[in-house]
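Read the single chain below, which is given as structure tokens and is the form predicted on its own.
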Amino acid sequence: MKSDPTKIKEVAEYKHHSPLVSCAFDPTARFVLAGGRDRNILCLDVAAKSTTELSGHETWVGNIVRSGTDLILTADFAGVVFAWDCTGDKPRQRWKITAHASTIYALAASPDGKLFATGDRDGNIHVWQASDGKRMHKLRIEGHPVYGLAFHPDGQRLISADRQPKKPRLKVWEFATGKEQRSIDVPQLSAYRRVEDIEWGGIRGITISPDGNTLVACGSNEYSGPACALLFDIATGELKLKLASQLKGFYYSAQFHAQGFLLTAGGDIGKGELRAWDPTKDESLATTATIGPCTSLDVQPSGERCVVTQMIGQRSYPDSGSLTVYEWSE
């Protein structure tokens, strides 16, 4: 079926006690799963509409996705890793490791589903074989945390986010024989502030377009914002376009649908927005406004659905979550 950016509409919201800040769904598109600050994972069965909870997690989950065609893994920030089965009629454990020994920042699972990487709070990146978790390889960026991981469609590539104050930088890697290709220093979503000495800001989540010729980078345009996402030709490092919202704040995931156009979630304190653009073009399709910051987002693999989460509340420190279910029409 054919999706029309223009006609997207909520179809489906599940309140949540916690601040959610990532979500997926399963490689059949039956189960999302969805985490923030909260030891358990929520989990919608989305034929049935009703949810649960999945335990097994002792602190926050911060990054879930999905991996190869029977998987989800959430890691979270004791640097444990879950591999969960989506078979049956519940996602079930399949394997546990503990992968780091610091906050997992950064969680992606390659293209082909035979391999995930994770990025920590130290700088340590790791590449893992999806089947068991066993480690395949190690790479290392010397004192920044890592924020965000992307398999280039090649299989060879990995691109990783790093939080370099006044400088966030973008590196390319080979991940086979730990090489890096590029650094792309991206100062523009950068918001150091000198009085404070504090890096407010920093690449918040990256995306590659399905044809691996351009990277997204999401965050927030200096320090007064707006929300912003930067595209990058991969081959150059060459600054492309910039798509920025009226919303001050971040942009903390994006996403490219089949058909082309671009999404964007972001937001500041009480309110956010799912955005969809037209990538070609400094062009905003259609906006969807939501009451919370919009933390994460995935696109259903048949592409008529995404799912969006949201940390509420009007607080600098929101109190709950929500997950909200979008569908296009033709």
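Just so you know, these numbers come straight off a predicted model, no measurement behind them. Numbering follows the first chain given and starts at 1. Rigid core (definition): largest C-alpha set, two forms, superposition within 1.5 Å. What changes on going to the form predicted together with its partner chain:
- With the core held fixed, the Cα of Lys9 is displaced between these two forms by less than 2 Å.
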The other form holds:
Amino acid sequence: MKSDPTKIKEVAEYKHHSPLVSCAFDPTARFVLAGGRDRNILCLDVAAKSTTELSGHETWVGNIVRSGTDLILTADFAGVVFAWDCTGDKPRQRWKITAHASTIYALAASPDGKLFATGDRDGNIHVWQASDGKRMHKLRIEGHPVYGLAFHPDGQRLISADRQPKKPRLKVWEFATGKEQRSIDVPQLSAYRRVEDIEWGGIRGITISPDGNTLVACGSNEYSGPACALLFDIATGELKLKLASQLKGFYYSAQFHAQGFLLTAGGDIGKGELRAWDPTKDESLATTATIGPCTSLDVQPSGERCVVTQMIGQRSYPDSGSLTVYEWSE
Amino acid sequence: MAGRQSRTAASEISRRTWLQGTAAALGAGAIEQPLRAEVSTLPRKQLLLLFLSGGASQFETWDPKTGTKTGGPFRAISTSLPGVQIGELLPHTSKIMHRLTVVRSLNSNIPDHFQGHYAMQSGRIAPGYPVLGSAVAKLLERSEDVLPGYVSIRRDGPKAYTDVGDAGFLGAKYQGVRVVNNQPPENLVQPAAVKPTLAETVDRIRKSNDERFRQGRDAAPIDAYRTTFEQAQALMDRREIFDLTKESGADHEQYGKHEFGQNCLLARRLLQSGVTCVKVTHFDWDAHQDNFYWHQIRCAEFDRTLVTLLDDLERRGMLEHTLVVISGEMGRTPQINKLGGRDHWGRAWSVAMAGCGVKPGVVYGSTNDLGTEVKDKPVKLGDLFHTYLRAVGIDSSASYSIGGQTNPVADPAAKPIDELLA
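Can you switch from the form predicted on its own and show the form predicted together with its partner chain instead?
Now the complete complex, all chains and molecules, led by this one.
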């Protein structure tokens, strides 16, 4: 079915008792898992329109992705990754590994479902076998946390985003050999403030187009700028396009829809947006306003729906979350 | 208690001698009441202030609330004090908790950098009072001291809200020497063109002019001017105390090769050389965004360096006469903000101490389950100031007499926390 980005509509919203920052459909799209500032994971049964909670993590769950044909992976602030088997009537733990000694800030699954990658606070990137959580490769970015990971569709390369102050970087790796193929500085997404000597910005999420040619880096356009997504040519490292919101804040997440348009999720407290773009030009196709900043999004594998997580709260302090399901319909 | 010891003949003489020397040195800055009840021949008391500028989070350090809505993602870990836990970002510190004194029930009620910096260091809200380093430098001063009594080690930050108030009415002598970016003060080496005979002649003329100028005038500015010369000369004579290359590679490694580690190593050298009070500022705790990431980075530096420093001071026999105070200007909000940060919070937070004059292994006061309010044994910032002074043997109920006006050394509305004092 063709999805018209201008005909997006909200079909369901599920409240959660803590702010949510990551979500994913399982490979069969029966479940959606969402996590955030809580040790429990919100589990939505899409067909039954009911939610439960999954326990196991001992601390916040910052990253969730689907993997292969039957798994969802969840990663937490203590460096632990869980693989949830989604073939039954509810997701069940298949394995659990302590993947890092520090917080996992980035998690990605390979397109073929055989591998996944994790990145931590200390600049370590590990590539793992999805079937059993066995480590296959190690990469390292000296001294800077890894805030984004994405496998290239060619199955050979892994893209990382790190949080180098003033010049957050994208790196293209041949992960099997550990060779760094390209490094791209992204100063536009820095929000370095000399007053506190703290890098407030950074790349908050990355994604790659299905054809493997375009890399998207999400963040904020400098300190007080709007939420922003930058599109790079992976082959040359050249910046091709800058997509900027009217909202201050961050784009936290982006995904290409199979029909070619790009979705971005972001915002600031008390206001957020899910937006569709034409990735060949600086043209917004449709914008859906939300009451809280959209902290992540995932598109259903078939492309009919997407889910978005939000942080909801008064003033600057979100104290709850929501998981919203959208559908593109004729 | 040190400040309440019975007065022996020796101490009276010592005190009188000390007061005479001090009064001569200070001119207008006289002491109205005896401040110390100790014999000055005892090892001198010193103070090291580790100032966590920007405001460290009590949740991620001394007062974790794991598993609660306000607690953040990190776990609490057990410590060397049975039944006491601290944040998992301080694994080294957890092993020496039995040597620390932690106050978990501070309500300073100041959520502002500038006010907090001043108030936490002066023990007062009202402006114009000397900060801890200046006050202690004066109150523990001995007539034989030549080096500056107060040295503040910091970076050349663009927003220097760590330097607030300073000596207040104590004047320039106690303002403190700033060591910036781990570099010694400038011009410690006499220019080659200035021969010793010329320097001596200039110095003699200066002293002669000073003596003539002070006749019939207020002597205080001249004395401060003279003291500055003497301290500068002492620093020139002993400039090797700033030379960190004299420390072993192992010490550099243990302290940490980052700014804070090297500054703490320098602080130990300065204390060892006889400086009365040293302040080391550890910057960038103001984590309004990504609090948990920044506290991982900050705590990793702080944790190992603190333990190395305390071990080093103890091994050298310095900790028994050096009070180490660990404080910032505020705590951080229980609520976690939209950007994963914690904002400014002064209503319920923590400070820590170790060493001279305080009871080790004490965790004083507590906050409620969410850490939003003090639950018991509330402490005011003025109470801490009294406590610091008493720990280094100063009678905090004494007064300064400056320019004919009397000013209490510490806020009379506050009091020392006896349960913390050794």
